[in-house]
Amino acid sequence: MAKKLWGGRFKKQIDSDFEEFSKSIQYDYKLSRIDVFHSIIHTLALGGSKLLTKAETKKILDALNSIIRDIDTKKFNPDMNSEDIHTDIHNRLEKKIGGLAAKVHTLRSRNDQIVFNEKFYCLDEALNIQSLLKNLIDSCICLMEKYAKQPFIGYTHTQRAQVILFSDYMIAFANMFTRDLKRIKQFYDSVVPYIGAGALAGTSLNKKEYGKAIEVFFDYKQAESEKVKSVENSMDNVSDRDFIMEFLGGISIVQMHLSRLCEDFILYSTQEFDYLDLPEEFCTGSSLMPHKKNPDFLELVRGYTGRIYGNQISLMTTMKGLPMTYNRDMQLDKEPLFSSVEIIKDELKIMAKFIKGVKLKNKVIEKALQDERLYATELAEFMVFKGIAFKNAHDIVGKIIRYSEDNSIAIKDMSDELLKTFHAQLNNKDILKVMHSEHAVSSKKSINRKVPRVNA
């Protein structure tokens, strides 16, 4: 049985089944590096408060830095018999410096450690996700530029609606991911890891010593973030998991945008649409049907949406009825967080490569663009500029469409005489001018076609 950071008041050993049930080392080992950061800052504060001598402080810091080197060089293997990562790090420290390790936990609680660790983790991963989103946006722009002038079919209600530019279609997704990028950045800017909360009521260490320790730590470690502060409200700090729910919320929106993109690409690559040719290296075949080219990557991303939404809801449900301040239920916040972060990073990385491999099937698209119903709105607008009220123009075009369908005659083939039975100002020459993809695109004057650009 591994050593624990508690136990003096207990006469009986912990039940072995309960011990296994309550452990978190199997997932919170991911926080090992950050947990050592907390120990370094706390040790510096203890040294500044004269609770450690200079020699003791140096010896502890040297040992902690040794543990960080092991983590950074992949030599760190968590002891799965430990209760949690805090205990594992403490036990490693004890092996290096003996009984002196017992002083490191002076005036400190795991309640304070874990919220510090999780905030630092979220900050690190927010930066990673921002970088991956930038790559994905660049890929969307790359595909947009490849087919910059290609007319495409726009849909509402999954029904053909109007002619658009494929570039506008890809910019729409690039804009979604740009908003995601801004949301993740706003989250990053808002998160502050605090230290010094103790279990819930603060500690006897002076906040000035924490402040000095933080300054020394960031100069000494050149760590990723200089956002750490001494705690302001200790009760709020140890009970707060809003930041995780906010982060998971931002990730859920990214996932929703990815899922919508996947659904479109799956649909447009079917034989029924056949507008897109998906890159083979991200598709799979069938074990029975030799002809199949299945969009498995897109389907998996779409499928993972349930997992990512579920992770957010599970944490919100866990937190909804908890009394102040820390409760062991909050141990269960880590798996949803780690799960969503790892899934979204993998998806973003692969999707950036996937999009660059997508090809348009121009001949199929050109055939679809011959559908005269795609130009019904443009014809009605053309009549408006002839002085006809839009409601009347709408009705007239609707009747022309219905006549075309009932009598199997293309609108472009209708004679002037026939067209004038619908309205006196209609003629075949105008019909041929208006019902064309180039006109449909060029007639849209309200669009400011701005390509999103993100900083490198």
Given for the second form:
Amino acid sequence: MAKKLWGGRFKKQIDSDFEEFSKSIQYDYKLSRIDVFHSIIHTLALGGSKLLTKAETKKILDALNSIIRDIDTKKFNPDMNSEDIHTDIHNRLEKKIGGLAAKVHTLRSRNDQIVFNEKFYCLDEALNIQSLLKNLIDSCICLMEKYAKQPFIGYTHTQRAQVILFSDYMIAFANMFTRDLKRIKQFYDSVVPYIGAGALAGTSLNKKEYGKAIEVFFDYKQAESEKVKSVENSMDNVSDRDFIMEFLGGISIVQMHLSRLCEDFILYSTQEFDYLDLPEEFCTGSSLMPHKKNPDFLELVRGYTGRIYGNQISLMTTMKGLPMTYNRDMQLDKEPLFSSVEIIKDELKIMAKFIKGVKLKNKVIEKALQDERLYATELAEFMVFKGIAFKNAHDIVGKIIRYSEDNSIAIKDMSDELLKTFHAQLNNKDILKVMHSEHAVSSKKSINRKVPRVNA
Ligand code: ARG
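Alternate state requested, the form predicted in complex with arginine (shown: the form predicted alone):
The next block holds the full complex; its first chain is the one shown before.
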């Protein structure tokens, strides 16, 4: 049986199956560095409160720093026999400084450590996700600039609707990711890692000592270290997992945007649409059908939406109706958190490369742009500017389209004589001008185009 941070009141040994079942070391080892941070602040506070001598404080801090060095130089292998990362770090400390390690946990609880650790983890990862989102936005802008003036086919209800600019289409996605970026930044700004909650009721160490300890800790210069504060409400602190739900919520929205992008690109690269040529290095073939080039990356990203939404729902359900304050249920918050963070980072990283490799198939797009139905709205609008009420214009154009379909005659091929049977003011010359992609795009005056700039 592995060494524990508790046990004095127990006569029986822990059941070995239950012991395995209750462990979290297999995933919470990811928090090792941050767990040492907590120990550093706590040791400084104990030293300031005279519960440790200067020499003891120094000895413990030296040992903790050497554990950080081991972590940074990848010499740290978590001991999978430990119950959790807090126990693992404690055992490591004991190996280095013997019995003195027993003093580090004075007036401290893992309930305080774990929430501190998780907040730091979220802060670190929020910064990483922000920088990945910036790269992705840059890629969307690169693709947009490559095809700046290209008219494209716009859809509603997955039915051809109106002509748009491909650049506007890409800016739409860049805007989504820019909102995501802001959301993650707001989340970052709102998170405060507290220290000093004890198990739930606070500790007898003075908040001033925590304050001084935190100030010394700032020297570690980890970007997030300046956010640490001594606890304001100890019960709320140990039982709060809102920040994880918020982070997972932000990640879920990023995922939703990615999955919409994937769906469009999958559709537009089918032989049925055929507007896009996807970068080959992110596609795979079929073991049976030699001709296949499958959009697997896009499908996997779309597929991961289930996992990412599931992770959020999993935590929300775990937290539902939990009595105050800490409960062991909350240990199960880490796998969904780590899972979503790891998936979204991979997706964002690869998607930024993917988008740069997307090519438009201009010939197919030009052909699709010949579809006269794409200009029906433009024709109705043109009639409005000739003084015809919109509802009437809508009706007249509807009739022209119907006639065109029933008699297999293009509107552009209709004679003036025929057009006048629909409305006296219609003629072929105007039709040719109005039912054209250039007119469709240039007649839109309401758009105040803005390209998101995130690296400024
Ligand atoms: N492994 C635990 C968790 O992740 C750490 C806190 C344990 N606290 C306790 N009272 N058993 O939540």
